[in-house]
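Next up: just one chain, as C-alpha cells, the form predicted on its own.
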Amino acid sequence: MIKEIWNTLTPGGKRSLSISVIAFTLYALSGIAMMYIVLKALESVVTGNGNLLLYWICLVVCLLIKGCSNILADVRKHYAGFDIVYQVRKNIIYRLKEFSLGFYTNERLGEISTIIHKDVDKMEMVVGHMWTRMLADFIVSIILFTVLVIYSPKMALLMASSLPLAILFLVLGLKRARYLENEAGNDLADMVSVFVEYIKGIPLLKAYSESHQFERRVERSASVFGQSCKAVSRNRAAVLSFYGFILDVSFWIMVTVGLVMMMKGELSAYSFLLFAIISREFYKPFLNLESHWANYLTVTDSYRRIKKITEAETVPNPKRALQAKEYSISFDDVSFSYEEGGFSIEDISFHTPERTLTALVGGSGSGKTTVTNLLLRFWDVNSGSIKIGNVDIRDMSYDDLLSSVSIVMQNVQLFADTIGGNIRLGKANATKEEVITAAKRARIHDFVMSLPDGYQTMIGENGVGLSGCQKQRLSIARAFLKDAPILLLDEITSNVDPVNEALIQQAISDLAKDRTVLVIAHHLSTIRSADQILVFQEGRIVQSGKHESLIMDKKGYYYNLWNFSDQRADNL
C-alpha cells in the first residue's frame, strides 16, 4: 500500500511531503535544541560560569528556526495530502466509466459514495498528517539516540532496554484488529447503502407508513455498525494500554539505574537530568506507533475498497484497435445471460446495413434493451460476435466504439449544468454557432432563446424545471452535436401531447437522414416504413422483415402485436 500511495503523487506531491518530513524535524530538533541550552544555561548558573546573553541568543535562534519550520511544514504536508485525494479521485471517476454496467449491479451506489467520500479523505490523513509526522519523529528518534550513546552508551541502552518487547507486543496484538477494522468497514458500507435506499425510498414508505419494515432493518444495519465499532475500541484500548506500559518500564529502568549511577558518582546531576529530560523527546515516535498504527490500520481498511474500484475489471481494448470503414451492424449468433439463472437471449442473429433503420419490437423484457446495451458494450456477448461494418466491437478502441454511436433514450438523463453544457456533452468542445444549429434542428432554441438567460440557463438535476419533451428535445440536440454514424433511438413520444410529439417526430427524422439507426419501438404506427423489423419474445428473435410482410402472416406475433397496438390505440 505505501509503495502505491507514494506512486500516486505528483512529483509537486512527493516534493511537498518531503519539504514537510524535513521541516518537522527540523522544528523537532530546534525544540530539544532549546532545552539543551536550558539545560547547559542552568549549569552555567550553578557553576558561576558562562555568558548567559550568548545562551538568550542562541534561544531566540532556535525559537525563530522552530516557528519557521513548523509553518512550512503544516502548509506542504497539506499540499501533499491534497495531491494525494485529487489523484486517487481523479483516477476513480475516469476508472468509473470504464467499467461495465454490470459493474453497478454488483457494487451497490451506497458504498461507490462511501468510497470516494469517506475512505478517500483517509488518504489525505495518511500522507498529509501520519506520514509527515511520522518520518520525521523517527529521523529525530534516530539522531538523538546516536548522540546519545556517544555522550553515555549505558544510558542509552537502559533508555532503549524494554522498546522491543513493546514493539513485538504491538504488532502482535494488533493483528486481530486488522479483521475488526475490516468488519467495521464493510459494516459502515452496509448501513450507508441501506439509509441511502430508505431515503430514495421515503415517498413510497409514507405512502404505506403501516409498514416498518425498512425502518427496522435501517434500525438493525446502524446497531450491527455500531456493535463493530465497540469491538473495534475494546481491542485497540487493551492493546495500546499495555503497549504504553511496557514503554514507560523502559523509563523507569534508564530513572532507576540513573540515580544509582549518580550516588556513586558515575554519572553527573547534569547528564541525568539530560536523559531524563531529552529521552522524552526520543521515545515520542514510540508512544505515538500506537496511534500510527491503528491509523494505518484504518487506512488499510480503506485502501482495501479503493482497490476493489481501481483494479476492478473494466471493458478490455484490444492490444491493435481496428476501425470500421463503414458502419453496418451484425449480430452473430449472440448469447448473454446477466447472471445464472436470470434472463438471458439466446442465438440472435441479424444484419443492419449502413443507412438503413431497423425497428425492434416485442413486449416488455424481450430483449431489445439488451441487444442495444451489447451493441455499447455495457456488457460482453457470453459467446458469437457483434460487429460495425465487419469488424467486431471487442477488436475496436471502446472510445471508438462510443464515439461512433448516438443515444436517444425514454429516460433522459441532463446535469445540473447550463443548458448549453447539457447540450455539449456530444462534443465537448463545440462553438456556440455550432451548439445553436443543432439546438434549432432537435426544434429546442426557441424555447431556450425565450428563457432570461438563453443557452447559459441553469438547469437543476436531471432537468429538473423542465418538462419532459424539453429534456427530449435536448437529448436530441446533444445527438445532432455528436453526429455520430450509428443511431439508437427508444421511441421517446409515448407520452408526449400530439403537438410536441410532431416537433420530435420532426427532429427525429432529420436526425435519421443518413445513419444506421437501431429503434426500439412501442408505437408500432411510427416504424411502419422501417427497413427491416426484428420482432423479440422472450429473448429470441422470432420473425423478421418489412411491416407488409409481417402482418400478412396472421398466426405470427407482430400480427398479434399489431391488433393490441391498435386496440390500445381506439380505447385512447
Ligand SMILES: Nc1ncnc2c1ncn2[C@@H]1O[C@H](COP(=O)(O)OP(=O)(O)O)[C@@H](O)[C@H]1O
Second form
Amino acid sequence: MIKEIWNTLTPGGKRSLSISVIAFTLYALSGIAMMYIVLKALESVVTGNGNLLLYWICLVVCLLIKGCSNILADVRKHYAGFDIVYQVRKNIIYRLKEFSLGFYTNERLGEISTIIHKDVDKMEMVVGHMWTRMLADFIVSIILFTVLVIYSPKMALLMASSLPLAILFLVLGLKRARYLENEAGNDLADMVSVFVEYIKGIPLLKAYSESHQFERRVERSASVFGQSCKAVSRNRAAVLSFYGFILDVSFWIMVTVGLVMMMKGELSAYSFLLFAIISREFYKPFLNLESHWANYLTVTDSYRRIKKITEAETVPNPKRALQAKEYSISFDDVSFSYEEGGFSIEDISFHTPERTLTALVGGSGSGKTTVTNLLLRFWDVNSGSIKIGNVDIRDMSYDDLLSSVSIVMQNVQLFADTIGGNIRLGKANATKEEVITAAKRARIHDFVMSLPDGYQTMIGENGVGLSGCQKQRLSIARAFLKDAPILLLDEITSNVDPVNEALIQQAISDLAKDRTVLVIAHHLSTIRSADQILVFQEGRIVQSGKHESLIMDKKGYYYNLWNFSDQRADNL
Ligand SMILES: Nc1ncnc2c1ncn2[C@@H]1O[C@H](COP(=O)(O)OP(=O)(O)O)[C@@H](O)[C@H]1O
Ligand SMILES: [Mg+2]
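Please supply the coordinates for the form predicted in complex with this ligand, as a counterpart to the form predicted on its own shown previously.
What follows is the whole complex; the chain from before opens it.
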C-alpha cells in the first residue's frame, strides 16, 4: 500500500517528500549537535583546555542549519501534500465520467463526496505532514544509535535493551485494542438501531405510556456501549503507559550502569551526560509509535476507499471501435432492469430510419426515459442489442457514441459559468459567431442580449437566475451547437406555459430537421405528425404505428391516452 501511495506522487512530489524528510533529519540532527557542542564547551570550561570561540562558531552554524532546514522541510512537506491531493483528485475526476450511471446510486454519491473531501485531505495531512517527520525521526534514531554504538557499545546497547520487549508488548496490546474497538463498534451499531426503533415507535409508546420496557432497553444499550467505550480507553491507557514505562526501564538501566561505570572510572562524566541527554532523542520515534501506527491505519483506510473509485469498473470500450456510417436506430429484443427484481423493460424492438421522428408515449414510469438511457449507454442492456446505423453501440467508442447524440431534457443542468460558457458545452471550441447562431436558432439570443453583460452574464448561485423556459432554450442552443445527427427530447414541454411552449416548439422543429429524433412527449398533440409512435406500458411496447392508424383502435391503450391527454390539454 505504501508503495502504491508513493507511486501516486509525481516525480516532483516524490522529490519534495524526500527533500522534506532529509531536511527534517538535518533539523533534528543540528539540534542534537547543538546539545553535543554545549556539552563539549562545558567539558572544556571544566578541564580548562579547548577553544570556546570555536564552539561558539559551531553553535551558530548549527543554528543556521537548523533554521534553514526547518523552513525547507516545512515548505516541501506542503508541496508533497498538495501533490498527492491533486493527483488523487485528478484521477478521481477523470474516472467519474467513465462510469455507467448505474455506478451512481445515492449511497455512492455520499461516499464519493466523503472520499473527495475527507479521505483525500487525510492523505495530505498524514503523508505530507506526519510521515515526513516520522521518517526523519526514525532516520535520526538509527544515526544516533550507530554513532553511540561506536562511541560506547555497552551504553548504547543498554539504552536500547528493552526496546524489543516494549515493541512486542505494544503489538500485542494494539491487537487487543482492535478487538475491543470492534466490540465497541458493534455495540454502537446496536445502540443506534435500538434508538431509531425507539424514535419511530414514540407515538405508539406514548399511547401505551404505562409500559417502560422499551425505555429500559434503550437505556441498557446505551450503558453497554458506555461500558465497551470505557474498556477501550482503559486498555489503551494501560498499554501506552506500560509501553512508555518499559522504554523508561531501558533508560534507568543505562543510567544505573553508567553511574557504576563512572565510579569505576570506565566512563567520563561528560560521556555519561551525553548518553543521558541524547538517549531522549533516540527514544522519540518509539514513544510516538502508537500514533504512527494509528496514522498508518488512517491513511491505508482512506487510500482503500479512494481505490474503490479509481479501480471501479468503467463502461467497457471495444478493442477495435467501429463507426456508424448512417444514423438509423434499432432496438433488437432489448431487455434490461436497473436492479434485480425491480422495474424492467422486456423484449423492446423497434427500428427508426435515419432522419425520421419517432415518438415514445405512455404513462409515467412506463420506461420511456430508460430507453434513451440505454441508447446513451448510461446503462448497458441485459440482453438484446441496440444499433446505430447497424453498428452495435457497444462496438463504438464511447466518445464517438456520445458525440453522435444530443439530448434536451426536462430538467436542464446549468453550470456556474457564463451563458456563453454554458452553450459552449455543446462544442468546446466553438467560435463566438457559432454560439450566437445557435442561440438565435434556439430563440434565446434576444433574451441574452437584453442582459447587461450579454453572453458574459454569469449564471448560477452568484449570477442571474433563469426561468425553466430560458434554461430549456439554452439547452436547445447547446444541441444546435453540438449538431449531432441523433436528437433525444425528453418531456421538454411538460412544465412550460403555452406562450413559451410555442417558442420552444418552433426552435425544436428547426432543431429536429434532418436528424434522427426520439421524442418523449406528454402532450400528445405535439407528436401527432410523428413518422412512428411507440406506445409504452409497464416496460413493454404495446402498440406502434402512425397516429391515424393507432387512434382507429378504440380499445387500444393509445386511444385512451389520447383522450386523457386531450382532456388535460383542454383543462390547461
Ligand atoms: N436509476 C434507477 N434505478 C432504479 N430504478 C429506476 C432508475 N431510473 C428509473 N427507474 C425506475 O424505472 C421505471 C421507469 O422509469 P422511466 O424510464 O424514467 O419512466 P418514464 O420515463 O416512462 O416515466 C420507474 O419505475 C423508475 O422508478
Ligand atoms: Mg421519463
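On a predicted model such as this, the values are computed, not experimentally measured, just so you know. Numbering follows the first chain given and starts at 1.
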*Take Gly362, Tyr243, Gln472, Phe282 and report the one at the hinge of the rigid-body rearrangement between these two forms.*
Tyr243
